[in-house]
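In the form predicted alone, a lone chain appears below as structure tokens.
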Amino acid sequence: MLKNKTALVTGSTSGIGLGIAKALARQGANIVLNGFGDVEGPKAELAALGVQVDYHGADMSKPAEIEDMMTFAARRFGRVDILVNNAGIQHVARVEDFPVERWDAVIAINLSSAFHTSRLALPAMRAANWGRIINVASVHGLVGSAEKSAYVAAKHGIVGLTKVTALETAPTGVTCNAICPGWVLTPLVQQQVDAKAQALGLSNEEATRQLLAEKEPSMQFTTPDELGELAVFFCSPAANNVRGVAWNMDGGWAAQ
């Protein structure tokens, strides 16, 4: 379905971003990866799906590096047809204790980076009259949780940016939508499980059960593959008129 299209996925060397990149690659899209950690493993996985793969290591807190990444992707593949804004970090603290530099970093990477990539991708999408911007928000773009002020603020901002971008592109073949996952067993969430287990003297299984029981009625994690298939739907003809939604895949979290 996506043969000859190019997808740039930020924060895609592991976790949700890699799951989405794989799903798009299975549909024939060429992939530009971005992120830290192991790069060669994800590149090899994607190349094995028969698509072209490249990588840019832009620090998503730095607009100049984001601009360089977008220029690189356009030079390598012609243009970015599908932009997936997934890069994100987390820090947990009460508002009065939240380190200012961590607030700035969370807002820069989780919110401002999506503005920068979108503003740079949109002109070519408009010219082609086809494009997909998929912002990976969170259930925290819809509801709050204590001690996550920067993350919740950024993800609410992502949902707002999604709506505005969708309205501005509404008469065109370009769409913008957000995915709002609940708990996904990524390395970031596994760290929270491990910390809970250590702090409370629990087994990993019991810590996982307690983590899910706090918020997610389904008592199961969403998987990166499931999120990837939702991204594929957003890129399909069936989603041509799906615009500006914040689609939660959260096991009933926001329904409570």
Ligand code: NAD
Given for the second form:
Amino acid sequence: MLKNKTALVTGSTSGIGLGIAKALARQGANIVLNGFGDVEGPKAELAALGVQVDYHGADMSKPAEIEDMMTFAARRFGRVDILVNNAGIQHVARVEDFPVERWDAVIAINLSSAFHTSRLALPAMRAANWGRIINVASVHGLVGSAEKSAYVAAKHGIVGLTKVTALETAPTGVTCNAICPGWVLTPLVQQQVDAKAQALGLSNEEATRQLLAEKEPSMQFTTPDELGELAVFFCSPAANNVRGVAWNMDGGWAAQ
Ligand code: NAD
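Since the structure above is the form predicted alone, I would like to see how the form predicted together with nicotinamide-adenine-dinucleotide looks, so please show that one next.
What follows is the entire complex, opening with the chain shown before.
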């Protein structure tokens, strides 16, 4: 379905971003990977799916590096057809204790980077009259949780950016939508399980159970593969007129 299309997925060396990149690659899309840590492993996994893969290590908190990545992707593949804004970090502290530097980093990586990639990707998408922007928000783009002020503010912000981008592109073949996962067991969430286990003296298993029980009625993690399939749906012809939605896949979290 996505043969001859190119998808750039930010923060795709791990977790949800890698899951989405794999799902798009299974549909034939060439992939531009981004993110830190091991690059060769994810690159090889994607290449094994028979698509072309390249990597740019832009730091999503740095607009000049984002610009360089977008230029690199356009030069390498002609155009970015599918942009998945996924890179994200978390920091947990009360508002009055929240380190200012961490606030700035969360807003830059989880929100402003999507503005920069989108503004740079949109002209070519408009010219081709086809494009997909998928913003990985969170259930925290819909509801709040204590001690996550920067994250919740950034995720509500990206849901707003999604709506405005969708409105501005509504008469065109470009769509913009957001995915709002509940708990997904990636390194980002394992850190929160570890913090809970340490603070309360719990085993990993019990801390995981308590984390789910607090928020997620299904008592079940959403998987990167499931989120990848939702991204594939947003790229499909059936989703041509799905515009500006914030679609939660959260085990019932936001339904409460
Ligand atoms: P993860 O930690 O597994 O992956 C994060 C990715 O972002 C990695 O590839 C990392 O290298 C990259 N990254 C981090 N900082 C970066 C920077 N400055 N520049 C470029 N890349 C950077 O986390 P994840 O759980 O897969 O999270 C991915 C997205 O999904 C995030 O936006 C997160 O907020 C969102 N999300 C996660 C969950 C969850 O339960 N895990 C739930 C809802 C939303």
